[in-house]
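The chain below stands alone, shown as structure tokens; this is the form predicted on its own.
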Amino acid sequence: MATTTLNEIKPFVESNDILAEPEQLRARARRDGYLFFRHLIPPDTVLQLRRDFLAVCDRHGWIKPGTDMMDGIRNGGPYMEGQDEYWPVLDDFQRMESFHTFAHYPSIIDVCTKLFGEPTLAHPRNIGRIMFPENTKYTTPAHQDYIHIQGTEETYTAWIPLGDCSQHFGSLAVLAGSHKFGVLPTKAAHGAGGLGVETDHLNLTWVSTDYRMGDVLLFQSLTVHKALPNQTRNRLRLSVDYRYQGQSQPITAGSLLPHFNRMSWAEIYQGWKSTKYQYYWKDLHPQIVPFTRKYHNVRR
């Protein structure tokens, strides 16, 4: 697959003024497969996850001694998804209420009601992410997340990066109009994932931005997209991935299970301050439906 460069990357088209406007948004997500706004979320909101994420990673000895932890200047690595030294930092997210609650944020959860015209549900397999610099070749590759998902094409990631984020640091990519042709052939491929697709013949064109605190980008599920290399020098790239549908839409069982699903919600929810965000899909009674494995069978 060719590498993009970052004057192919037209910017995303912005959705804020057509917040208070369902159709549009609608419209817009129909013809698009991307819908991005500015400052959804006030930066000190996610100024305070990006502190408990980063707590985490110094606690793992990540973060470089003598620096400010805020900065995310790494220590060691680079390490990533799989690797054993990987699993306990991501055990530490799954465990940390506020990585949790951020997700019923009320701004992501009024978009999207909007968007999908009935009551949200939040999928509560949330994901955080490290992606460290000098490690190009496992940058997530161009994918589509329906066949990591199922259940419904309608539903919508939204990435939010936790600090700003530009593309020289790693943003993600979308690639705008791809969800239009279905379920893509994948093929194998180096980072989070495992899996990509081919994009060149579809002829479309590579979006993006320079993130900043507070910004939000919902994609649908067949929307090819990618993570642009961190090509900092020291800096550690965070973000966090959250995943929406209506609440008639059918779901998959794994999408209702923690994130690698390495402990139990029980395991999880120990400590927590509230149970508000504890099982509260069981009271949808959501539709579950079966997953396949036919999208994973790669071709080599």
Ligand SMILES: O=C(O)CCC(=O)C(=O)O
The other form holds:
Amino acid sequence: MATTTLNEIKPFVESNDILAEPEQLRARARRDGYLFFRHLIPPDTVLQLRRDFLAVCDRHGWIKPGTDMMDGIRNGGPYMEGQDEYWPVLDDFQRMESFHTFAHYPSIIDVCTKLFGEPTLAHPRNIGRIMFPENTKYTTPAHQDYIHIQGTEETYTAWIPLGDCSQHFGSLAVLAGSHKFGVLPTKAAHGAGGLGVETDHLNLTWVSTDYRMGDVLLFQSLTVHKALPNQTRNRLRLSVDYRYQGQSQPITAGSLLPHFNRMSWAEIYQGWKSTKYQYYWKDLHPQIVPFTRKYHNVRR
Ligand SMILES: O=C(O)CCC(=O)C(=O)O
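Same protein, different condition: the form predicted on its own was shown, now please give the form predicted in complex with this ligand.
Okay, now the whole complex, with that chain kicking things off.
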């Protein structure tokens, strides 16, 4: 799969200027397959979640002793999804009330509701990621989320780094306009999701940015995206993926389960202070549709 050098990546179109214009947000998302906002969330709110994530990493011995925990300087690894060492950390993220509550942050829901033209359903299947340096081979490959989510193509992923995240640090890039090409054939690949797509023949442009704390990228489920490698010497890249769709749209049962489904919601909710974001989707009676594995027949 072809790699992209940093100087081939063009900057995102920023959409803060049209935040109050639903028609324009929809038109831009239809054109580009993504919307990028600076400072959609107050940096202090993101910083608090970063603290919670890093406290988990620290408890598991992933932070270098004697360093400031908030710098996220790695100890050991690289570890990644699928490895024995990674699951206990992932499980601790899944139990965190602040991680799930953050998915409902009002300014994110507000922009989604404008985009969908109807109330938003936030999927409860939230994902937290820690990307180690010196692990380029396992950088998230170019892929489309639709094959993993299904339900409706009009599902949007919000990708939010928990801290400033330059391109050198492994920010997320999207292939602008790629959502117009439908579901692309998949190919076995290293990195999150394990499935990639070829993109050279599409002749489209990769776009990204140096994210600052509080910036949010939203992209449609058919939009091809990938991470850039974490090229720092020793820093952990932390981020969250949250998913959203219109409440009237169909959804698959898997999107209502915890990521990797390693614990029940009841286990996850133990010790939470509030019940507000527990089982909230049940009151919305989402229309459940089947999940197909027809896109998972990969070329090798
Ligand atoms: O953070 C990453 O490296 C991967 C994120 C991603 O692919 C997604 O949000 O769908």
